[in-house]
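In the block that follows, a single chain appears as structure tokens, in the form predicted on its own.
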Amino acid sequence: MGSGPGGLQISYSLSRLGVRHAVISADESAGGMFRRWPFFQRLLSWTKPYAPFERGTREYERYDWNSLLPIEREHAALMTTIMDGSSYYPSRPEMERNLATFAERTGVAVRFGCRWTATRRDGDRWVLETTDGEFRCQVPVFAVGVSQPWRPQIPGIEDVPHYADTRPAETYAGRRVFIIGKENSGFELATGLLQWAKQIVLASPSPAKLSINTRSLVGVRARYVQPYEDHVLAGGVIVLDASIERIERREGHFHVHTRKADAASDLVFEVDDVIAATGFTSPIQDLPNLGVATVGRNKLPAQTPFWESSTVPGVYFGGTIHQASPGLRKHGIPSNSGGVNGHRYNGRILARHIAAKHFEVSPERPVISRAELVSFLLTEATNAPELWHQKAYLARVIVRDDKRGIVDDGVQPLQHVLDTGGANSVAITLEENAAGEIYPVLYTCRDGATSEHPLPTNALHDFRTSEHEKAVIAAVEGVLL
């Protein structure tokens, strides 16, 4: 497993379930990637020191996107003890210290200076070859991140640096800079270079999406909108919807040939620097040779709803790689698995799934009284951080057990719940539509037939109202009640 936040969360969760495991570090520290990126220091994920709930509580996690999830509450909300108070966006050194502190205080077994180099099968075991010897395991979980620079096939792009190799900002003073890509990394660079560069061009075939317009985390975050405003006001930034046809290096500068979607001829830019802000892929080494299929432009491993390789059973993935298990994408909104705030919950669910499926460790399944059921469901919809951070992706599942009654079956991937059907059950999740309205949805399964029950929205996002109670009772009648 990798040693980034995904690997730490899964390792910690497995250890608390009594499953023996090994964590293999591919970096020099638990927060290796945060030693380099984001280039201009501040993360896009926030931690609010002052929120409607007490720090360290489960409800507070909704406002703290960067701390990992402990069982011992004294180790919760560690990020708030590390940030210097100058911003509610942690700096990358603060994030690194947050992860290292979590590993130290919770006793996660991290082996440093150990790089995974190859993989093979040996009977019913997997063998991971590393620079520190071989490790054998029954179930490997690869949480190696999405940190390997990726470039599209554009003639000449091999001659320009990737985002990962951006120079210090002051070295771009007075220069014309062409940035390939109009997602967060491209706009981050443009924001940081505004005071230095003479001119900045951001280009890609598709129009830039802004999170404030999509009403979600899809698109360029509000922190990086300044270059877009500069473009709108004609202040020196050009945001161009065009394909990059080729890049030519000529006597100390570059000619970037572009083609707009609505034009029949090239538009050529002569610039001093080109930066490929074209994204990252996952360093999964030789796994494709062992049959692990990949999907999408960035070739991430194809996964089941429980983050298992869709082509090689028994191989699992963790951390930011989970974004390749997209879920239902209702209303076009993907999961938040590319960030710590999303995949930390996936990791805890994955640990529980592996413990039950491969090691016969049964998870706790508390009984809920009939009198408490409606209140429990609506309180989850109002406060559960798993549902708020992973809308229409994770759901709280309640089942009817013939022997025990109404049972809490924990948080599960919504797609898995809907795919399997089965026993009488109710799953509650949160959804957000194109208008930005957030509301609970109940999915009921009765004798194998699934029904969907959207509940009313609420301006204060408090769903514990009499209107919602009546809607829940009507939905679960005959299923759980």
The other form holds:
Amino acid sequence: MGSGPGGLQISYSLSRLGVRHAVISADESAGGMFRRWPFFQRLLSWTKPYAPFERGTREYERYDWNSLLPIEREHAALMTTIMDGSSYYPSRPEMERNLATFAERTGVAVRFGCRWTATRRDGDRWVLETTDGEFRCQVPVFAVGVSQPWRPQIPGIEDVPHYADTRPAETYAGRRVFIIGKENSGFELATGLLQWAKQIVLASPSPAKLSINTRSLVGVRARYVQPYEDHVLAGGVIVLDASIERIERREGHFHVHTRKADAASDLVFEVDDVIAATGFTSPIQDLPNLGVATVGRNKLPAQTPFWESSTVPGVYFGGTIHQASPGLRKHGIPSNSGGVNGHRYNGRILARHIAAKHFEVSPERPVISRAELVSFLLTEATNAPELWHQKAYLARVIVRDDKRGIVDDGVQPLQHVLDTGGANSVAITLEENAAGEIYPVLYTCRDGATSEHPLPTNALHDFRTSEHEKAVIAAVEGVLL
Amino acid sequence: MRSAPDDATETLAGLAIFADLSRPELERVAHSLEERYFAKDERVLREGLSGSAFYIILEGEAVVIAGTTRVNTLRRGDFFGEISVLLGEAPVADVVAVHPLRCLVLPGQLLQEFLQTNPRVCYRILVAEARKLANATRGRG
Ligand SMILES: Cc1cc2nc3c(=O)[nH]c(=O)nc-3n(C[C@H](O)[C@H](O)[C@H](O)COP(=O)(O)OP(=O)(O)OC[C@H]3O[C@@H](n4cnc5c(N)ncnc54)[C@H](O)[C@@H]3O)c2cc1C
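Please move on to the form predicted in complex with the partner chain, as the form predicted on its own is already shown.
Shown next: the complete complex, the earlier chain at its head.
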């Protein structure tokens, strides 16, 4: 279900593994959320036309956050062939075209205008009721996005338009605008309204986090920080840490009652417009009634490391919903599963997992020679896009196979690797500590016991040094070698 | 006065370590913690693994396993993970969910600032640590 980047990547990868499936979507064309948003028509994920690696190579993916992942080189790095190059953030229409072109060229077939409405079990099949009849399947994958407006329970918020209902920017000309929420969507709106609004207030209970401080995609992205600079330079924008107590609609304006946590002081704002940039949830319909547990304020489905419902086996999720399968979050570093750059890799792994577990399609597992092992691991740490985009979340796994020798077991969720142990194996990830140092970590599993071996960092992020080689040999000796 | 507070705020208000916080403080705390769900048998804290976090149980049950021995059972309102975070060392035990578990989580590197911003929570935690230490001492004596 779903024809956003999540659904498209999974469908493409299933096809290449030979797994028969169908894709349905409530939309009329491919692209998902990017058919409408971001509201101000430019993405917050970049694609660098010029990078240290040639476009279309695997290594180049690290610099291109927006293209989906084909096997065929001619369909790779598609975004670069579509964007006009005026910004390294593609525009929304360019992103929509990138996704639709991928679907068209790689033959992803979607039944559009078909909305899933209800779900039930029938023996070993799932039955999906839709506006276009019933579908039966062994395995459903719900890639329905996280873009349904979500509002906290604040008295009076029913009368407040959501981000989703924002009007054209010029209609805010000369008006006082109060934005509830200090995450990217709130700051995006504030940035776009800077030249229109007479006054902008951004408020929520806890201080705004900035991505350059959190060193992750959690936090307001640099390109939306302008309102914050306006605030600290006392230019007129107000960024307030306070809870919103209630909102009263008056004739032609609103009164917003706020309270600061520390001073317990109250402030009331009289404004012309209020916008709830309070986040989004996922339209998972009746799944909670079937036992699918949800988590967090916005109630996303709780998932296993392989993006299966934690409580209802056989129900899988795709795309940005993967943000609710957070992995280990070592040193607090979140996954990038909410963005295309992260969930596109999860999608490929999920397809492989479903193919192996439910359809007996064994993925390819190439042999690695003993002589190549160390350089293979360090080259992965230096260049593998999966590891760079999904730190401490996805790992390259190498196992010792009694018959075949040293075998590349592909990229897998790190948490899964640590929880299963078993065979003698090594997994390599990239991680980041609280000091902001990025370094590779090897996890070795020997006779069922797992240990962690952090390798040194490197100022240029190139881990192919003799120091690193020695550390790898010391760690894998007796496990693989 | 607020008539319909957030679920999250309401839940926090019911936990002993947050008992002294005002509503706006609770709301600020609710926004700085993340909720996580752990299925039965899932590991929450891993012995020997760096970069762990501080956890507060909202619902469910977990056990602390040192080596192969169950040393403690944790329930709603209990917290764990703070020792390894405060000492900057990897956990010396596993914590495993024995019933589906909901926790609030704070990444390790944010704990110091969190405790300094919320001295009343810090005090409650200190009292709980004192109790644990007293029980352990008594156990040994
Ligand atoms: C305001 C905003 C801006 C963002 N900007 C970026 C960005 O710049 N870069 C980035 O990488 N990420 C961004 N994201 C995250 C973004 O949502 C994801 O990366 C991406 O769009 C998610 O893809 P998806 O396929 O999971 O979901 P979506 O793109 O949301 O697609 C969901 C699909 O499911 C379908 N669907 C939903 N319900 C049903 C149903 N009942 N029956 C049938 N079909 C259904 C929809 O029609 C749609 O086709 C942003 C998110 C938001 C909210």
